[in-house]
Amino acid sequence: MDRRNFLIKTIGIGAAATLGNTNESVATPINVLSEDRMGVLVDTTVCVGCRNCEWACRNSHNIPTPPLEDYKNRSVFKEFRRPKEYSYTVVNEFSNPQNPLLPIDVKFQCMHCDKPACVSACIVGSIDKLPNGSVVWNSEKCIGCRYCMVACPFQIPAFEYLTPIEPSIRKCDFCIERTKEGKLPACVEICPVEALIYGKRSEIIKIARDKIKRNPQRYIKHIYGEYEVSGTSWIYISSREFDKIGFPKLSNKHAPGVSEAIQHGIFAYFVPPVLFYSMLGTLMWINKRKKELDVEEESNES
């Protein structure tokens, strides 16, 4: 089904909805979790900031990429860096007041969030939070509202904005791909430090508590990620403070309550929640054509 379809579908459903009922109330989304679900344990003092991890998730998404050497430039750390559109994961350095001469190096991608808050705004359902524990994105529902990049609490979700046709939101998926054959998440495979530790969550975390418990003088007394907005699947440890590295403060309670806000607010006067979908839907779908329209007349001129 393509989105012009889907949003066809979506409007007929609105209809019968409206007709049927005026007070129906927001859905909250099920999030279905497997006690074996996978993580991943990112260990940011063995982490020497290669960067290999970069070049492998792009590569493995068929996202062009330079070569493999281009990404021993380390000037790039001069600045922080978020994943973006056409790089879903990215390395960061910060300073080590312990050792100045050895910064440390994080890398960033999406949490996974045990109870995603992107899934909890999404108003389409098109993003799921699978049993395994990845959080993927399906490009036949999305209507590019972009809901799912204000509520994500680590700012992961990137937009197309330079892609005029059928633009996508994209983020980390985790490999599923990968994973389903067998095979290990792309940036964990090629981390010549063993800095990233693939596994099911339940077992990594008790690895993460083991290494705090062996090393006290080398790990802060924190795993980030296992209790942060009702834990993630990806999981850290460090020699410093979260705060300090790029990570933001957050609380123990999943980021949901605070998305699913918003979708409160807009059906606060009772509009069904399917009716205002099938406008905003049917909106989406007029501009996207606009745009379609507009490159075709640029071609025929040129």
Given for the second form:
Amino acid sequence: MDRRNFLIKTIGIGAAATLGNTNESVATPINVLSEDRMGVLVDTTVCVGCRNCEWACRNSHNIPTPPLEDYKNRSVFKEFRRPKEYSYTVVNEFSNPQNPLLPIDVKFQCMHCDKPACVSACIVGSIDKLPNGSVVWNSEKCIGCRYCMVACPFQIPAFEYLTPIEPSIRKCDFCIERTKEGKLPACVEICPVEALIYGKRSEIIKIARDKIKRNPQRYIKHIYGEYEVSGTSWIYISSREFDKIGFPKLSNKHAPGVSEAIQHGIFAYFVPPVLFYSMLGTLMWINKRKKELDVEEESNES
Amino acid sequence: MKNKIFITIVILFCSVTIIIGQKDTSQFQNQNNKADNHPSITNIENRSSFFFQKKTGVSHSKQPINCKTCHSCEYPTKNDPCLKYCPREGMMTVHHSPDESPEIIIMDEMSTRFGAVVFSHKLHAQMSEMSDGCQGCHHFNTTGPILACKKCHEQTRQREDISKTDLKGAYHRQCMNCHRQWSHTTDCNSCHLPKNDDFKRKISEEVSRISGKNHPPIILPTKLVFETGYSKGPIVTFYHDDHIKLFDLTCNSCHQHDNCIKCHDLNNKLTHNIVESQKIHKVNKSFDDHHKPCVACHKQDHCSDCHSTKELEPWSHEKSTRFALKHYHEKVACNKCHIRKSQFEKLSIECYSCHKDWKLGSFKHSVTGLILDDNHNSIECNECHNNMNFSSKPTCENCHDDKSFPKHLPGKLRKNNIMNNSKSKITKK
Ligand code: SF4
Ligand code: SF4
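The block above covers the form predicted on its own; next, return the form predicted together with the partner chain.
Next comes the full complex, and the chain you just saw is listed first.
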């Protein structure tokens, strides 16, 4: 089954589900790419690593947080951090060979992929790609299988272990509650240097291209997320190669592949998914590994 | 009759035009006068957050700059200036001396979480003299008045044109780049006053703390020794002092994009100290970056001019060119003789090769220390100085069979001989 067919099916299922239990109209089906979907351009040459965005993110998602004052502590940069269940976004620091005094700070969170692996991997349709670009998780449907965690090429979804009966996948939701009210995402709003530019994806890509064109010494010629895994809503520009600042080298093909077919096989023959966890995991790993090799080959060839 | 009517109409039209024209210019002058009266800084109650620098008095449309450099459309208007993307470098701008600039600027237009920033503008302008100057911040300025940041950068983050940073972003980008380098933090409170009821008192305290402050004079090093990666000559001895005095260089002939951290680094107390000039400096800039200031004058392929295996003596005109700079020459700027300044080409050491105007009557011989007697004072120079060669011994044989220089002098020596004076001065050194 090719990707397109699958998407159409998913949309069908999604739309049916929508019709069934919410009052959203059919005209705005979920899991579909809108022309006007939003995105954020992160200029890593501008970010100063103040971590205000980390604070704002927790604050706006009602996660207990130390006062903003405490975030100026830069010792956290000593180790590489990943987004976790209580911190949907993290800032990491990398050395800057051009100027050791101005390290490169990189804010990282869910990329809100255009063709999200997590959405495809989720067997119960608990994660949706909304028309505004956000990829959000829905607690009601989630069965806690954690496929999304394995599928995500950026290792974003985090699992909240505190309440095993009510499983909870935690990740950046693109501040969906705020943007619904017409507000900016909390991180974008607080960033003192406007390293994060929120706008239509098409527009921020133009801005990114233009920045690179006008400052060839400042930026490398690569917009991360423009084509990676078929495009992401959050895109990055940088002065240093992206694999040196914490980003995985990914191909332009969207991440999921074999796993979809397997999941659907599981459903078709109604085999209890639990038995297949390990097998599926292995297969996905092999598949991912294959993709990584593909990428390596691609880059070796070029 | 028809002619008369026509002429009257023309005259009327002309005078109306002139009157309108005058009105226009007088309006403009009024504006200028207004701009010159800066609001008083200490008057915090009625403060306006920005104090503009002096206006140039000429509308920028009349300045020698191509409209298309900044505007994309044919007829830019005030409402729709159709400005192009801001070119950060190579922009025409008005340069003021820091002392002409506003001393203090209070920024509090968007303070939500934090209080106002009392910005010591003059002090920063003084520091930026060696690092990008006014343009470092006022990067998009035509030849007109200096524009405040908020003239172009919008105050709201949620806005139509997201290609241009908003005001909060613009301010912080200017400040943080340097501040986080020398303080190694991004602490908000190092610039922002706390936001509380007491802010008026806090602001006036800050204002009086900064008022009248100047950047302390910069201590110039005499000599800097660099250790480079060039194996044939790792050591470069740079006589900073000489470059300023001998070659008339100003600070920003070389220091144009200096980093604040060069002097200000909270982790490195030594940078304020003169000791710095005695220690060996390691270089880890790119080849081009490091050679840029030097190759403006020095030829890049003459490596051994600067690179050596040991520390070099200061450059001496006498040693290198075998022409000692004495008495008059000592005081003459290099480019008076070496007219092509960029190259300092080799000159002949013959006086006449430069002093082509020396002839009978135009040269006061007494400056050489020898006052010619009347007889010798009225003969042509080349009677004694063969072929106008002033550097070798003059000859008497052209007229006298029995006389020779310096046994017989064609006049008498001056008592306080300049030559001797300057010689003693040189030896004293
Ligand atoms: S980054 Fe990961 S979690 Fe976010 S949308 Fe993409 S696949 Fe899903
Ligand atoms: S708030 Fe902005 S500048 Fe600060 S760490 Fe986050 S992205 Fe970087």
